[in-house]
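Shown here is one chain on its own, the form predicted alone, set out as structure tokens.
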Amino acid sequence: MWLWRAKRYSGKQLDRYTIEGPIGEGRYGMCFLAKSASGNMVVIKQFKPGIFKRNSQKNIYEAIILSKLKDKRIPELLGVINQKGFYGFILEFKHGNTLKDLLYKYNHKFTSEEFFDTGIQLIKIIRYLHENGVVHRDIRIPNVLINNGEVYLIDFGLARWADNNQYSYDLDFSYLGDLLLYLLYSSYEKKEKYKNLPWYKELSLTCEQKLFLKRLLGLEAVYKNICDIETDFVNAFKPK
């Protein structure tokens, strides 16, 4: 249904951009691939009118945070569109496939080397965010892109400035742990005689690797900062 609604925007001119077609829908709106007058591709993130009015104070966080972050691994905020009931952000287009597509559309099985390369790059992105006072709060497989081995983090709709109360840095840690399990399970072959086992009994992991993941997921003493996570990830998972 959303795809049918979104397709009516194909070919529509918005400011200096021409919409080519929809690329996805989220809780707050739709994303379109568009082309600028100079031929550059961008992403236009349109907010659903009703949700935008109800969450006008929250929507501004994404724009402010992205305008403060300057890193090639994160899409740049290029502008804002407010035209005839169409309100949205213009974002840099990042090439690549999401982890969700790699896992479920292309059935990609991550090798130990790919797992480590993806994990360490993502951890370094999170470290950059935390060093700049930002908590992403939505580090999931649809929001991580890979292009020629390079990792990118997108969708900052839930991102907030960190504080010691509602938005603490450790909110990102459990998301990271869950995402890493998706990658590990991509190459797991289930044995029928063992059913409904927890991941730490099902996956072939060392004690060090299990402890690392349990700490991320809050099953053991939770990590206090991303620097310790980076150190322990390298020690536990770097291919020998």
The other form holds:
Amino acid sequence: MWLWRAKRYSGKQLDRYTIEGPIGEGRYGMCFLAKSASGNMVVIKQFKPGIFKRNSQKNIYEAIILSKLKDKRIPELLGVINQKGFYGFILEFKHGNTLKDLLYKYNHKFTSEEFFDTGIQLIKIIRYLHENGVVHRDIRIPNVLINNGEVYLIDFGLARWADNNQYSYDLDFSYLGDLLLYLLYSSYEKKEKYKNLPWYKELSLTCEQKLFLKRLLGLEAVYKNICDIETDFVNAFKPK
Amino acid sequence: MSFFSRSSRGNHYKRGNYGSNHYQKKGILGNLFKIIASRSGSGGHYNNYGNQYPNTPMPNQPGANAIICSKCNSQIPVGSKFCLECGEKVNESLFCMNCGEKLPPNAKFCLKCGNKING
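Swap state to the form predicted in complex with its partner chain from the form predicted alone:
Below: every chain and molecule of the assembly, starting with the one above.
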């Protein structure tokens, strides 16, 4: 399917963009890398036919939220394409590797300094979102990019305006905790091959670090806001 | 009850008890396991504290108000920079991006909701 679509759309002209090839796929549809007439690279997020209409009340959140956010660490919404059965958003292209590729494709092992730099930058992005009333709901390793040490957060397809009920800020806290564990495990060497232990029994962490991660993951009293998380993260993980 | 029932309620928190078998796993089986685990129940150990930030602007819910596109006459949800039907750019100096109210020329603030107008 991927190859078929790659062949079908590569070189295709849409509006003033020329599609170069596919760069990602999800339940929503597919993402393509494209070049504008002026030579700028963009991402075109194409929705599966019918999905935008079917879930229109849900899907418009991504457009509205990205219209409101203005930050270099987040892709800008550049336009909407609706022509000849092709419906999609045009998004700013962010360079870099996803954390998923760094961990599993390049087998990168995060040092404590890299872990801290990545973590604190990501926390500051989440703080920016939460201060603007937005909960991302999908902070996972394929959605975080690193380029020359700078961290970017992409894919706002599940983002919503936070409320006190269904879309609370602590959804992002649990995803952050899970993501940080992926980074910590990048440099972990398993000793006992057949034992299946939880992270807090496997990783060498201080009590402060364990408590911090447990609070993110809801195993201890959950954090109430991202500012407390930022403070505790610095206290627990800043390299001496 | 399906695997995805919790995700439809938007409550899919991450579980907190995995170890290296989870975080160092990759490939189809690893991803499949992650998808199921992330969507199918987290034990309900999270509480909703109603942690609203002070002074957070509460944007209008989509559909509550709308701007009419000058090109295709579709309704544009308030806050969107573009018409979601034809892609026409919304003139941000003509409409408040927070509530959709029409603005007088050179307005610095929306007279209805008080939102600051950019540019």
